[in-house]
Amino acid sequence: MHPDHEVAVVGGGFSGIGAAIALTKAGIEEFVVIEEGDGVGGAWHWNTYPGVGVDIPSFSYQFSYEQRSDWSRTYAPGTELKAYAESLVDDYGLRPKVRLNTRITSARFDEEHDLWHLATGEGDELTARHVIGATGVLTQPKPPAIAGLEDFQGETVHTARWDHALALAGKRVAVIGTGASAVQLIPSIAPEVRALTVFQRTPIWCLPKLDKPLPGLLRSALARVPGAKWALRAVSQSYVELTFPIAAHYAGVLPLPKAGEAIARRHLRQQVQDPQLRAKLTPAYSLGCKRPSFSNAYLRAFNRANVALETTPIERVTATGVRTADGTEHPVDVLVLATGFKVFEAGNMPPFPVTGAGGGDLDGFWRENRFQAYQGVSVPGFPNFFSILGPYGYNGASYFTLIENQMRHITRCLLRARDQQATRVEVTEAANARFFDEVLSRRGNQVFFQGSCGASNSYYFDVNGDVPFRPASTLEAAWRSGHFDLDDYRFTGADRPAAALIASETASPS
């Protein structure tokens, strides 16, 4: 049975775009990129709330082989990231390979023919020899579990699905949540609203942001001076590496989180005048337990007369506002849910059921065996299925570095399969177990298991108390993606001669 595509890439964000570029460079041309939305860009297509932007320097938040010289700021706004995604699709001729407005509802492995059946929301089906999951993790908005939410008679919007027809000027607005999206949104809307009440369950560590407009002279130098982009990228990469991968995964050796906390406390003192307000905004957990933020405007916004911080727990949402546990009714015209995304909930990694060999369910596998994947890419029992952001794949650096590393891993597997005329590629249980044991053995040095994280309400932790970040430096992850032993995978032909099956499909290797 000849599949519709050699490779199906599910997701049209930067992971999917990076996967498509890597496949093209490897000479694998028979692929399709399937995207639920009506445009590419993933997070930067869906997230368009006021103030949205990248939270690591732009020089790192891009592919190493496609470095822009015209970012407007050190930290690019969301519109520029969206434009970058579109330009990549056009520059690499990917537009004909992208299938928009198509939601995958299930994936089932066909053991007889060594291929995947992908069902769509439109009721049709497509087949692929291999599937690359590129849907990311922070993709499905997570509404808060608050009673009465459906009773609210005003306007409700989630930051991840912003309604640009929504007028906030002169209105009473409530923001539920103080995570990364709220940190960007709150100072952006505070000047225009009549009153803004921020409902905080857990404060966030906020550090100063080295965000500056990039002058034309610098951008011109980046475009014209040989090596300038690489030099600036090296500085940016070092900063990113120091502030998360090194700080988080080597906390038992280097006390960087404590130094970061001192910087954050000083930043808070400089930004907020009221000592009681500062106390409410000071986390009771260690820096690194949950995603920190970088902003020069968030904390300062609470000095405004029209902005109030509410830390009393919410009892319920009413028809006209929000009632807190002390009985206070907060009248609201617009309710903004800055409550983040589903992460380790069932049906999110990826956001559709995956049925592997022998009828095994991927969610069920993780529920029974804990989240795990060989180098964050492959899971035993799910042949020909690869993930870019699987458990223990991401180490906290730039997602673009992750995408390049994971696609180096995946293309090595696909090219070996071609070379051996194999129709089935599956990581061995021994290799997966060895990698899982290794990442668990390193957790003693990670900040998540060093500090006091109990009060953090962090989405980093799954139901087992694990934090499926890869406990490794970026250099280590990059090296291993290109040097892992390919014999950690089995390359077979569904119990039949692989060459005969390939020959029956096509005379072309693609």
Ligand code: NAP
Given for the second form:
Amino acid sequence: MHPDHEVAVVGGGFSGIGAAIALTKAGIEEFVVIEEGDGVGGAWHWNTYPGVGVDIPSFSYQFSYEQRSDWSRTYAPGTELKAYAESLVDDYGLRPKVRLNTRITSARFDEEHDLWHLATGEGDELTARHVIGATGVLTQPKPPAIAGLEDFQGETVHTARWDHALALAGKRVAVIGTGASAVQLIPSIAPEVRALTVFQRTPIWCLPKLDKPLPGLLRSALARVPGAKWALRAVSQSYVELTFPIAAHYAGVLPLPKAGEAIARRHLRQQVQDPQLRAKLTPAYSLGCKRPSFSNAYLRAFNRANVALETTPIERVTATGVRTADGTEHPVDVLVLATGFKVFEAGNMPPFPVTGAGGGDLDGFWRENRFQAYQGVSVPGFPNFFSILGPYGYNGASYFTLIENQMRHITRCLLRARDQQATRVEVTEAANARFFDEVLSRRGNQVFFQGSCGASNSYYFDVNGDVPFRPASTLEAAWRSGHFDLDDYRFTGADRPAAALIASETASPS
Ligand code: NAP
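Having seen the form predicted on its own, I'd like the form predicted in complex with the named molecule now, please.
The next block holds the full complex; its first chain is the one shown before.
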């Protein structure tokens, strides 16, 4: 049986686009990119709420091989990221290989033919020798578990599915949640609404943001001066590395979270004068336990006369607003759910059932064995299935670095398979176990396990109390993606007739 594609990339966000570019560069041209939405860009296609933008500097939040010189600001707005995604698809000739409006509903490994059957929401099916899961993690909006949401007679919107027909001017608006999305949304809508009530369950650490427009002179220097983009990127990468991977994974030896907290407290003092308000906005957990935010406008938005911070727990949503546990009714016209996404939970990585060799189910494997994946890419029992953002893949730096590293790993496997005419590539149990032991052994220094995260209510922690982030620097992850022992994988199936067929039909001209 001949598969429809050598590789199916599931997801058309930056992971899927980066995967497609890496495959093309490696001479693996016979692939398809399948995307549920009606456009590419992933998070930047779906998240269009007022104020959306990056909070990793743009010099790092882009592919190293496709650095732009025309970002409008040090932290680009979401529209520029969406445009960047579109331009990559055009510049690398990917458009004909992208299948939009197609949701994968299940993936099943066919042991007889060493290929994957991918069922789509339209009821058809496609087959691929290999699958690259590029569905991201922060993609499935999570409504809050609050009683009465369906009773609300006003308008309800989730930040990740913003309705641009929604008029907020002059309305009484409630925002539930104070994560990174709310931090960007709140100051953006506060000036136009009549009244804004922010329902905060857990305060977020908010750091100053070095967000500045990039002057035309600098942009033309970046475009023209040899090495300028790389120099700026080096500074930016160092800043990103220090503020998350190093701070989080080496907290036991370097007191960077404490230093960050001091900066955040000073920022709060400068932005909010009312000590009671400041107290409510001050987290009771260590910086790094949950994702911090960066904003120069969020905290001071609470000084506005039309903005109220409500910390009494929500009892229920009613037909006309929100009732808090103290019995107060908060009348609301528009309810904004800034309540985030499914993260480290079943049904999200990827958001469809995956049945591997021997009928094993991926969520079931993780339920029984805890989240784990060899270098965040492969799981034993799931041959020819590679993830960009598997457990212990992401170390907290820019997603673009992660995508490049993971694709270096994956293309090495695919090229070895091609060389050996192997139809099945599977990570060994031993290699996976060794990697899992290693990540667990490094926990001691991570901020998550220093005993100060109790009050954080952080989505970083899964049901087992694990934090499936890669406890490594970006340099280490990059080096290992290019140097791991390929014998950590079994390459088999070369003796099958199907192997010769796919290998001869897809062999690169070189
Ligand atoms: P989030 O960080 O998960 O925040 C969700 C918020 O909703 C939290 O404050 C949470 O409170 C609150 N919440 C959830 N259920 C609730 C309930 N039943 N009652 C009251 N409050 C409730 O989601 P997000 O802000 O959308 O951000 C998700 C992630 O997306 C970020 O961490 C970040 O990685 C990414 N993001 C990035 C950017 C950027 O780069 N610029 C922007 C936006 C988002 P608790 O904290 O108590 O759970």
